[in-house]
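Next comes just one chain, in C-alpha cells: the form predicted on its own.
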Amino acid sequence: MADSQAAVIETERLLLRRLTPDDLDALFALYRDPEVRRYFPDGTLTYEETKAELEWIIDVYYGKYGWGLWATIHKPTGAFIGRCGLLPWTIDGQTEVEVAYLIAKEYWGQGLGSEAAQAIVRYGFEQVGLSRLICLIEEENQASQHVAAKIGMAFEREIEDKYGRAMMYSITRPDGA
C-alpha cells in the first residue's frame, strides 16, 4: 500500500491523506471544540473517544473499503485543520456514501468546506465507481447546506435514525450510471 501520509486527494489549497495515530492530537482539539462539533449527535469527544474513532477508521473504514475520513492539511501553512472524505452508511436498509467534512473553526468562511466536498464528490465518483453521494446535515446547519448546494447537491428528504432527524441531501453522478 502506497505511503499513509502520500495524498489521496490533492486540491488548490487542500491536502487529503489517510489518517494516522500521530493525528491523534490534532483530532482531538477539532473534536473537544463545542462550536466545531455543534451539530454532531454525540457533540464533543473526549481524548479515549476520539482515540477509539480513529482507530475505527483506520482498521475499519480503510481495511474493508480502501477509504474513509482523511485528514485533512492546509497546504499554505502545513497545519491539520480537519477531517473529509467518504463515510459509509446504511439508511432505510439500502447503503448510501456520504459526503463528510470538517474544518476547524479558525479557518472557516474561506471556501475549504466546499473546496474539499467538490474534491470527494470526484474521487467518489471517478475513483471509487459510486454512482450516488450523499450529504446528511441538521437543519439548523446553514454552512453545511450551504456546502451541499454548492457542490451540485439537493435537498431530497428529511430522515430519522439512531443519531436524530437530519435532512437529506443528495447527487448523482452525472453521467447517470
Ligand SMILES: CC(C)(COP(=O)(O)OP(=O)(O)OC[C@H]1O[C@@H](n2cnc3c(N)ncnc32)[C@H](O)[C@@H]1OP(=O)(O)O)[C@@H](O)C(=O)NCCC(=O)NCCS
Given for the second form:
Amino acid sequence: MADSQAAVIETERLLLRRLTPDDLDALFALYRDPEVRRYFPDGTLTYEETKAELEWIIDVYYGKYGWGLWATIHKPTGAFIGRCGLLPWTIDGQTEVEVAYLIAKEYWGQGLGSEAAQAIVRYGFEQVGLSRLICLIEEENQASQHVAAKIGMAFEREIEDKYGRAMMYSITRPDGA
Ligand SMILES: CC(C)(COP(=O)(O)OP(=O)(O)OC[C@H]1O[C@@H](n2cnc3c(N)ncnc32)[C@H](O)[C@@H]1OP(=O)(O)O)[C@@H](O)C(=O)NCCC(=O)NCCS
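Could I have the structure of this protein in the form predicted together with the ligand, to go alongside the form predicted on its own above?
Next comes the full complex, and the chain you just saw is listed first.
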C-alpha cells in the first residue's frame, strides 16, 4: 500500500500528499469558511458533508483513478493550508479533468495557489498522461481566473449544468500528444 504521507507533488513551498481520514478536522476548517467557499455552488459544508466528501476522495478518486484532490501542506510551517489536485467531470458527454485549487485565506496572495496549480498541471500532463486540463470558474471569481491564466489556461466557453453556470478555461498538453 502506498505511504499516505509521501509527497505526490513537491514544489518550493508546498507538498501535496494524499488525504487521510485524519485530515477531516483540517479539511472542515477550510470547508466551513464562507470566504473560502464563496464561489462554490454548494457553499460551506457541514462536518458530515466534509466527512462524506473526504471518504469519496479516498475511496473513489484514489481507488478508481489513483489521483484526486490532495492535502496541501505549507513546507515552511508544516501547516495544512489547502486541498488542491485533479478532479474528473463529465461535461457534454466528455470526460474532462479539472485543476482544482483551494487555499486557506490566511495564505492568499503569496503565489501559493499558482504554485500548486502549476505543479498540478505538470503532474496531470507528465505523470497521469492527460492531454487536456480544464478549470471551471464562476464569473465573479477573479482570483481563480488569475490563477488559471498564470498557469497557461485560456478561456474556452461558458458551460451550464446542474451546478449552475461556469466559465471553462482549458490548456492542452504542449506536445499536442
Ligand atoms: C483561488 C485561490 C486558490 C488563489 O490563491 P492565491 O494563493 O491567493 O493565489 P496567488 O497568490 O497565486 O495569486 C494568483 C493571481 O491572482 C491574483 N489575485 C489573487 N487574489 C485576487 C483577488 N481577490 N482578486 C483579483 N486578483 C486576485 C493575484 O494578484 C495573482 O496575480 P498576479 O501574480 O498577476 O498578481 C484562492 O483565492 C482560494 O483558495 N480561493 C477560494 C477557493 C476557490 O475559489 N478556488 C477556486 C475555485 S474555481
